[in-house]
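Have a look below at one chain only, the form predicted alone, in structure tokens format.
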Amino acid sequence: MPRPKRTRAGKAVQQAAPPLKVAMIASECVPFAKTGGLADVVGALPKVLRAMGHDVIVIMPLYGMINRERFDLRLFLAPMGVWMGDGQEWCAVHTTTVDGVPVFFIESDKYFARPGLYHDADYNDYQDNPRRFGFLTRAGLQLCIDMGFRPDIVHAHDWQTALAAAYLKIWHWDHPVLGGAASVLTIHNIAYQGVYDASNYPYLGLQWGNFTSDKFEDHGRINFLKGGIQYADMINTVSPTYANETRTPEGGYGLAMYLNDRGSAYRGILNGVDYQQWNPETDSLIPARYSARDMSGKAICKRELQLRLGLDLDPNVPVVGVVSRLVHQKGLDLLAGAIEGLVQQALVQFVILGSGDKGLEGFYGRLPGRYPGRIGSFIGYNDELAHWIEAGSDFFVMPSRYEPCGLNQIYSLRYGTLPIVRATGGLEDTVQQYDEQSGTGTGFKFYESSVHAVYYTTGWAISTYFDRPHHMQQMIHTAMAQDYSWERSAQEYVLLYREALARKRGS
């Protein structure tokens, strides 16, 4: 907290707060790469700090898919040296600037001149990951050496960059430009903890000493979440639900007791959304353009996704929408279990868009075929057509049987398209259950991860849309009257900093 100072007359005047200095080290981040939401949050939350004043610079790998030209990127410093384990390794430095926040990539071709973040087309992690992106965090924290940056906190974000805690502490307690810095991690996903074999931890340059098993080994193994919640001086997760979920024996995926051990320290900050990308009334990729006052956009929206997708040109028919990986932690497998029967059973349409799970992706793209007019399915990623999804649809789904924060599920009250979804983490956090007394909500939850309840509640949610449309009505209203902008999170990590740095103080 700021310290009141006194006045001549006495009285205590309460000063205001320093602005920060971040440093935040991230594996993606959008628009330059991006697999999930970790992206996501590492785009939009730097560009409020520096609105509120903080001076905030982002540093990621250049992947060999990033354009260029396109962002206008240009070399800052080359050579720059980087102390591993092992020795010193050499890698370049180039920046861009967008919307007002410095971004710095680190080129290595030796390690990020590949098609894939993480793995290769068939799913498989790349061997060398655990080098990868160690290299990534000792490197960001040179360049901050190197440029002069005297950060007052480092931002780790996930296992890939967690081991900026361990540095901070083990190599540069002291550091003339590191000293100072105080340490966050932000966990997005706790099932991706970095599990690696010992052999690359000497590389890692943590010594021996810290391989035990309140710190990085794991059953044999290095595990760099592990360690992070160890050093890092504040740890959050993206929902307080799933901070508290994480803490137990079943949503912990073996490290609750290691955040249980850090108490309040650890805590959920809902993400924000950026409703400068995400909003009907200003989208420059939807069909027509729509708010809360004038829904007649909508109608033009859900017209265009049924011809785009091949499906019945009826705008008196439901339309539900799925935007997602196509994985198991994503409940996609359920849905496909309930999709056919709800198609057969109710008067109902399907748009699907994703990818991952090869079985279910040859499920969802063989659906048109079977069910013509009903069912429409894109298998992979595109961007416009996401936002036509939000827009152009009365319902999505999300049956995730884990979800630490979700993001479609508030663009999808933003547009007006009401949420279906598993009550769990950030969607029991930012989706309010439909009464169907009072006609109160803004969608529709259920609890259990089964086929049955994904099948019922979305067989609730069309019932509703044709036996009380005036309910339906009223929760789209609701819906998109709902603030979920990162201005209000960002003043919660704004805390989490300055509760960071009086531990490192404390401590």
Ligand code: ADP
Given for the second form:
Amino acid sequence: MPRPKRTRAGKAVQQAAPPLKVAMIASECVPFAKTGGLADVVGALPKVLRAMGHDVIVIMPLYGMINRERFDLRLFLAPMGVWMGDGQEWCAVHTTTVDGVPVFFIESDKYFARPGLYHDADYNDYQDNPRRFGFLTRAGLQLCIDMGFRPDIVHAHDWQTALAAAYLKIWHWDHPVLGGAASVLTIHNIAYQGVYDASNYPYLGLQWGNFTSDKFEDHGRINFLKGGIQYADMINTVSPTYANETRTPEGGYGLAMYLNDRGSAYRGILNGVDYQQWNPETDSLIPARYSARDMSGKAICKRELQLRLGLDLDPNVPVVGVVSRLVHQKGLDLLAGAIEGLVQQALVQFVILGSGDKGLEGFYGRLPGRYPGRIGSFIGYNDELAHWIEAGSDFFVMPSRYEPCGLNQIYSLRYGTLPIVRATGGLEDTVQQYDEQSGTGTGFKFYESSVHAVYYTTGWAISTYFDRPHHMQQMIHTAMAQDYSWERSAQEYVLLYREALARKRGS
Ligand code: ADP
Ligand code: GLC
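Return the structure block for the form predicted in complex with this ligand; the form predicted alone was the one displayed.
All chains and molecules follow, beginning with the one already shown.
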């Protein structure tokens, strides 16, 4: 902490803490490459930190799908040598600036010139993922050295870059550029740990002495996230409730014990949302703009959504939206068990946008044929349609088994689209339960992870739509007034960074 200065009158004045230099190394970042909310976070947080006066850079892979012309990428450095465990490898670095944030792209055809980020079109993980992301992480640190960027903080995200914390302590602890850097690891999803065959270990250059059960070793394999948890100066996840859940055996996916060992070095910081991207008053992707004062645009968005997805054009039928990765975590198999009963029993329409599990893709892809005018779906990834669904639906359903933060329910609040959610992780922290007596709340929550719970809670929302429209109005107003902008969360990250530095200096 800076020392207090004294004025002439002898009064102590707290000196402003100096701005921080932060190198963020991540596997995805909006607007360049995205599979989920991680990209939204890495796209938004640096912008806000820079606006607060901090010097933040982002380092990510130059994936084959990134459009170099569109984003005005320029060659920054070539060649750049990166020492891996079995020798030096070469790459190039490109750069561009987005909203004032310098972003650097590691170009390695061997590792990143492929269409997918993590897997091929059939969802088979690329076999060399441990090498790809180990390389990205070391290259990110090497770039700091080569460009003379002396970070106070290296901020890693998820297993893909978790090793940054270890490299700083194992290799760079006394380096003139990196020796002062503390590390922060953000866990966006603890179920993905980066567990790979130990034959990859030598390549990563982490030294066999560290292949122990308290560091990288996990039942004979290497676990990236576990290593990151051991080495990071501070660790966080993306909501307070998920921080608590991951400290338990069922929520921690085998890592609870290690997180608990880190004590107060582990905490939850709720994600913010980027209201420049997700705000019905300014959203250029949706058919019409609207605000809590004038909701007429939302009615247009609903009509256009119904038209686009072949639903009956009826303003008085509630529309329930889904935008999601179709994976076990998201519980859309539970909705699959409830959706047909709901359309048969109630006056309701569904729109589903998602991709992932082939069985669920087939199921949701076929539903419009079976319930024409009642269910619309689009299997794939479509950013514009995601905005249309947020704007044009009345409800947004997320039956997640677990949800570290979840962004879509927060977007939904701002779009006046009431969330129907399982009360877990960030969903619990951001949605307030509807109270039937007073009409307070911002959504509909259930606790049990079952078809039954999805069915009856969605039914509860539908009956509220028809039977208590005044409560709907009240909730929509409350929901749209919620403020989850990044500024507050970014301030918590700055505190986390300063604590990481203090711990690093203390050690
Ligand atoms: P997760 O990161 O676990 O997928 P989040 O709710 O944090 O969940 O973030 C998901 C993000 O990805 C949101 O911005 C959402 O709009 C977007 N998204 C997910 N699936 C699709 C899709 N099929 N098409 C467009 N956007 C999608
Ligand atoms: C992960 C989580 C999601 C979270 C996102 C961004 O993908 O599944 O809940 O919102 O990361 O932190």
